[in-house]
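A single chain comes next, written as structure tokens; it is the form predicted alone.
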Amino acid sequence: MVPPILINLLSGLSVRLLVFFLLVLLVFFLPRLLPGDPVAIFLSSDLSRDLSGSEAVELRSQFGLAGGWLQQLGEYLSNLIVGDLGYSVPHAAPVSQLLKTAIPWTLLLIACAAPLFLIAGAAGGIEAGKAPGALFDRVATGTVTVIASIPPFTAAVLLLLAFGILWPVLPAGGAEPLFPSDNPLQRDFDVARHAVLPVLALSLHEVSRFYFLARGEAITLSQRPFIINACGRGIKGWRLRAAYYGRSLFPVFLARMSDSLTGLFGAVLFVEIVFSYPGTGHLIYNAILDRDYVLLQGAVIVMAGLVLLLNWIIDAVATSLARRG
């Protein structure tokens, strides 16, 4: 017998194959429909004042913009399949490489930052939901709504001021030291002090939606039969949050978790810029004030398939616990 999980994949996989498809030409035609020549333009510069007109044709190829739009479309697709992401003239090193080296401090943040939102979010909003109107509730609404209204990059920038800056605590930039450690330890401890101020602007920016996620589904719970019942037999405390409340509220967490991986995502990369944080989201941005469109393509596919990716794997998951009940 097939496991219902898998059966869930596979009838995901052909809408993402297709999503993601379709992000391709877009991500391949957004940059050439905007106006300006970036090979013109990297030529204006000073990096490149004495190329020869062979120089320059050879340039354009590297920039993906020899040839008419479709032989352009057919070399990106062919190359694409084979893992080739192109070369960024820039950084002067293959966009593979320099993604290789970025996403894992991106993977960092958001593998950090998830139990802290998820936990605090599911915790907080069963307690007040259990008890709609009460003290803790009102102070912890209050609280989380204050800090829904605080973009992703604002709270980053506070927590930069305030425990950087002003009351310099913690690293201010970047993901070591400029001169690491050698010793293993001591360097895993200095990554981990330059990540506690991202991983807190995210967790800031997230824990709001989960919050309030929380507390609508347990003031709903708090009203069915088998909550009574725990309660009636005098079962409270963590067994009641952790077993009746919060494996109820898993499947939901799931679900919302799926829908807020964009965001998420989106997140990390105000939150990169404002720390300096070596990610993609770093990456992405400096590409940008580049016009490395080359760069620019590859991190965003790059991106777009690891966030479909956990999409169709959440979504899997969240179905099949849905139909178990």
Second form
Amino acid sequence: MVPPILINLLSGLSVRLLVFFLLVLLVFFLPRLLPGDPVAIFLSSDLSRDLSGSEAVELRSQFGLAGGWLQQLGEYLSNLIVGDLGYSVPHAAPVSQLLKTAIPWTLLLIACAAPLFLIAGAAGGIEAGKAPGALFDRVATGTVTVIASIPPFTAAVLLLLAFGILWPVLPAGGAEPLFPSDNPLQRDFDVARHAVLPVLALSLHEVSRFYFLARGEAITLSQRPFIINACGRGIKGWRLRAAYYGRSLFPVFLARMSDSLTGLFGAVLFVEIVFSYPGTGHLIYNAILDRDYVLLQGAVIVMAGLVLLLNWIIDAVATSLARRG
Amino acid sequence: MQWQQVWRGEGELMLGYWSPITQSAGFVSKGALAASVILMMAGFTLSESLPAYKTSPDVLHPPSAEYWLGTNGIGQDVFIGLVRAAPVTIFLALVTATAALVLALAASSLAAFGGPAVRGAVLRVVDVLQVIPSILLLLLLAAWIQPGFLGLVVLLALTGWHEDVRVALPILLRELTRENVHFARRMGASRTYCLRHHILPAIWPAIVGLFLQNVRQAALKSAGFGFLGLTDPRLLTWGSMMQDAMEHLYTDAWAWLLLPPAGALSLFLIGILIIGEGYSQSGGLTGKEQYDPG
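Hand over the structure of the form predicted in complex with its partner chain; the form predicted alone is what we had up.
Below, the chain from earlier opens the complete complex, with every other chain and molecule after it.
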């Protein structure tokens, strides 16, 4: 028999492939439909005011804007399939290479922040939901409500201000010192130090989402017979929280993860911009400021693909778990 | 379908945390909404009668009797900016939330009345929109067109409506199949009569809940675009004021440039959260909705 997770994987794949294809089409057509083509905008920038006619034509073909739309689309898609995302003139490097160096930094932030906000959210939410209205619940829910109302960029700026500028115990920007150490241990330590504030800012933004989810679930779970029974049998402490509440929360958390993945990638963009962290968010932002549309398009396509891929896997796992009950 | 599910998003499932404060006497439906409309009107009138938000030689002036909240890098009075940006920021959130809700209700009605094929199509579109990383799409579009007020409303509404369909459609379907509606139809009531007297009153609390949630989302997103400097530079919002402050983080000026707009924005967001929570606990739940196990 085919394992259910495989069926879930396959059924989720088609809609995501469709979405990805639509996005690629959108990214292709948008610049061509909106007023002012990239070459005209590029030529009007300070970077290249005195370009000759023949150079402009060459540039046009370099931007993939030569020939009819169908021909351009065909070329665009065939380039995309072989992983050629174009060439970024301001960075003087292929887009794929720029993304290759940026994506690991973004994933590092997300990978470090995810366990933090998931565990903190679950632990806090279970504790508060076990006894709604008690002192812990009142204090924690009040605090989290305030945190939830601070936009991600505000939280990031305040953290930067507090620990990077006013009380400079942690680096205020970048992912590494200007001159990275040759010693791999020292280098890892530096990278970790630089990641602390961005990871904290990202977790702070996401923790409220999972806290409220866990609290609401815990309130409902507290009334379920198996929990009442467990409490009656004298099970308490760590075991009650992890094995009884925590395990039941798992599928709900996973389902929410797949829903909120887009939000997480959105938040990481802001965090990277505030901390000048050299991930994709920072890259995308600079591409916008530089009007580097080739890079912007490439980054959007790759990031969208990444989000869809992660969301596809998490969704399939969550569906299987939910079906198990 | 529990009503609380409507009030999801970040402030979801708070299950009565703020209700002692907000539950008293239909806090939202009467008081808070009226107050916010009056405040906004007052804000518009006030901001029009204020001195212009103009540049002056007093650059980066700390707060004083003359400039209550100091001045920014080009000598504009931060207090005047804050008051002028308030109605724009809030109005932007309200209009966007309304537009998204109208789109969602239209799609839900289409799905509810259109039969299984249409419903399937609408739900597939919602599925597709759900997995699109909308922030990337928005960045791409915003970079291109530098949206002003109307542009932001259109962009945010078009990428935000689908979340409401998932909530609105089951509620609408449930109300359509209720006995009172069937009975009224048998008695010869027209569709519009049923809609006005049976269905709308029953789904109204959910609509208000969705609206409040949309307001929060729209405020957060539009502030984010303002902060990134992707909106029309002439559109003064709290988010764009925060962006101005970013250049001055390393001087003392952050205190009067960053904190006022950040504080105002957070206060607005927390206010909406508390109002929504109070509403879901009191006003929205007084009807039969509350006890519906379905």
